[in-house]
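Next up is one chain by itself, shown in structure tokens, the form predicted on its own.
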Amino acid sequence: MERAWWKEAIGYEIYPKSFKDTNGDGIGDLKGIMEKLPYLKELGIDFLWICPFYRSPMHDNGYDVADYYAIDPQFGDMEDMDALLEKAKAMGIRVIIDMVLNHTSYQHKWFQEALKDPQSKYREYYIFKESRERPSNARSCFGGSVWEPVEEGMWYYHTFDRSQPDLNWECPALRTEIYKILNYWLDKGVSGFRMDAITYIKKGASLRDAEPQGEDGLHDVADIGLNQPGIGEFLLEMRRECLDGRDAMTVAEAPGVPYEQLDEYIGEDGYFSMVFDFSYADIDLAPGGNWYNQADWSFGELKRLIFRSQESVQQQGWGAVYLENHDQSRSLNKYFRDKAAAAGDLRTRFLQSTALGTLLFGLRGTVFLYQGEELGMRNCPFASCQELDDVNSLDQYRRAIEAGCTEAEAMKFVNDRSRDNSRTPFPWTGEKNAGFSEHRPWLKVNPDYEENNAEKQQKETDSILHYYQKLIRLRKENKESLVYGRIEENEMGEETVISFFRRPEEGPDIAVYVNLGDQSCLVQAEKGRCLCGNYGEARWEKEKLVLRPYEAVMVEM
């Protein structure tokens, strides 16, 4: 097997706009994650993945990008990325880059052109069709329909929102000004990307009406724009281009990739390093994408979810495991929902975040933490639409209404679901803003910070932060078993256990034993070195071990 340095190490998420200000404008920027560097490196952290920082008119927060080689100015210039690379490679930290492949910002200079200059080689970079109507019923993620009219009987092309412009891959020269761009950022140091919504670059049947689905008569674009037959042509093309040759790590966003295609995508020769899945983060979702159709699961169909796409990724390639991202609420809430630790019980939310942590760093696959999830953060309570940021989020309330929901439903599922529960201003410590600004945040801070916060943690040594500080040493110290070691689970009869054994080729098998509910129970289990638990020791009645409330246990066998 291949031991690549990102199998072995460990990711970090950071917003950029919520990780630290230094400026003192309430938007976190690049010198506040350099500030921040010796934080991650004594949390153990071996790479930053660092969501979108290009000039943007931040319609979506970055990912609208308008210049990709320039930083945008509330994050700072590119003399503040030099250094910011240059200080993580002295630390040994490495560093990925998001990248926003499927579409740019209305504002690129682009798609600027194209729209002044019907006879301009820009009106090839992006999907342009003429037409007297709506050329397909396709729904945008973000809602609405995907085409947008620019001029009478000419209509352009937008998975998410209508200032987010599609890029046509079709045409090698939008493809060959890609691959510059791709190529810039690794020859000025970063290690690698997080490709963005990239499964969506590749047009086909959302061009052509389809079904129609809810009253709009429209019919969501991840139904039937996703993975299209010979994307693989493009992405293969790209990896030739930029990344063969190079010590490089890529992560895709790479929704609508069947389990029997992995292979191409993560294999030995696929496409990509390693891929995240969505099976088990989108749990909560019903078919459709509505929020306010939130989907009834049990903890025994999250079982299935995990070790399906554990044993499906471990047989094909490698994968990259997750709980929480920049598009997710909280996993506390997300996981334990009406019975998450409420603001005030430190216990109940210790115990649930180093349940799930325990989980997360059990499986088998790159481990990526994203930022407040070392802390145990919960989804943050916004009281109306005008708290929020998120396009998302705000299309979601207006689904809701329109569907009859009452306001305070509506509110309600926003709360639940909203991506900017995971936006919220990183809390640093228990000061004004939590430490993140002397200046009023962009977004609101989650008010339980005076209680928790990193300074805090980092003063009380059986905090959640320590806890992953163990967990992060487990998963080094015992490489073999916790890394390449092949994943096998171990079936319980408790719906809320999720157990499961890492088995390596040589050394010791560990045992992992999660339990996710609020009732104790016995399992039957073989005794060993309790390498780590989030009770302390592990606690044994004859051959069964006895597992209490949010217990999580892992035992060298």
Contents of the next structure:
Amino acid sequence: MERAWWKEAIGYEIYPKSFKDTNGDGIGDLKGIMEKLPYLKELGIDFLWICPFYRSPMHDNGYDVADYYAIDPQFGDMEDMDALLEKAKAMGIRVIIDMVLNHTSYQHKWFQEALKDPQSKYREYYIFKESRERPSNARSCFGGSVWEPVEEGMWYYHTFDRSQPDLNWECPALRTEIYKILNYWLDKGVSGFRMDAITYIKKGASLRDAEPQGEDGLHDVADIGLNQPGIGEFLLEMRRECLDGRDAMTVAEAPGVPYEQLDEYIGEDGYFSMVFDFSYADIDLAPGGNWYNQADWSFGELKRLIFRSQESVQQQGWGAVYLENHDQSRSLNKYFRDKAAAAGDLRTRFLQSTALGTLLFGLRGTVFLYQGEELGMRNCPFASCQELDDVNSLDQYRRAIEAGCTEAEAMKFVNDRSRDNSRTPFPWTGEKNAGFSEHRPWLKVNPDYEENNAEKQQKETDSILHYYQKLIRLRKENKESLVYGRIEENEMGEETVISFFRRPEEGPDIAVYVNLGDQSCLVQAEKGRCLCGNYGEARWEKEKLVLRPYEAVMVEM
Ligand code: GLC
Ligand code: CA
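Moving on from the form predicted on its own, please list the structure of the form predicted in complex with ligand GLC.
Following is the full complex, with the preceding chain placed first.
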């Protein structure tokens, strides 16, 4: 197994708007990230993935870029960015940034020029189509058609919001611009990129009509717009032009890539260092992309999805593992559903969060934590749409109502799935606005911040935060097994127990046992040295290991 810094490193995703505000406008900023580097260092983080901070009208919180070379004033300026990169480097923390290359903001000067003048060379940069009728019936990810009319008989294409027109990768001049952007940031000192929505860049089936899927006569673009034949040529060219010969990593948001094709994406000479797999992150959603259509799933199915993902990736290359990100609800609520710790129940919260953490840090692949996950943050109760910000959540609310849900039902589905759940301001302290800002924050603070915040967990030695620190330490001390070792499922009869071995080429194996259920059980297990456990020492009864509710242990054999 070839070694690389990014295989051993622990990543931490930062949503800059919600991390730390330093100038009192209620919005997190780059100086705020800089201020909190010591916190991240103490946690044991090796690299940050910073979500978009480029100039943007913020219809999709920066995933609508108006200028790839400028910092949005609400986050600071280029000097702040340079200072952040420098300080992080001095502390041994690398930075990777989010690259949104499937689309820009409609405010990007390329799009504005293209709109102004049909003869402009920038028309070629986007997907304009002349047609009397709507050119196809694909439904955009945030609702409505992917086609937006601009003038009589002229349309442009957008996979996401109408404020996010898709780029036309078929245009060589556009590709040259994209490579220039990537090289600019690499030269500035970033260590790589998270590639946003990258499997959408090649258009194919979504340009033609498809079988209507619902009342609106549309067909979900996620079914017909992803990973289209020919995408590899673009991705390989991008790698050649920007990444080959550099010590940088790339992690692609890559839904729509079947496991059989993973080799092209992450194999030797693959397009990327690793990809994010959505199979178990989206376990709670039924196909079709509507949040009101929740899937009924079991821990058995979760296990199957996790191991299928782990084994496929292991055969082909390297993976990225995560339980949370800025598009997901909090893992505590997702995986424990109505059993998720209620406000005030700190003991259950500790057990559930550390059970998930032990699972995550046991898996094979580069671990990505999302801000607040290390504190066991829960979903935020949003009372109404007025409290929401996310375009996707507002659209999903509308869709639920259209499908016949009552307002209360629609709000429940949105509360379960809203991307705003993970975007609430980081709870630094129990003080006003959770110590995030002097000013009223741009998005509601999770109301449980007095009982659950970073300062409190730093002080309490048996906190979730300290447990995560320990998991990170363990992963580093046991690199041969926990990073480079093979993973092998340890099949056992218990539905609620996820168990596996990490087997290094040399040295002792590590066994991981995680009970996601709220009942105790006894499992067959070889005795060994307990490396960590959320109940303290592991408890054996004769030849069996006792797993109490939400108990998780790692054992060196
Ligand atoms: C990705 C991002 C998401 C964004 C979308 C459009 O899925 O993670 O936050 O809304 O792309 O750029
Ligand atoms: Ca600010």
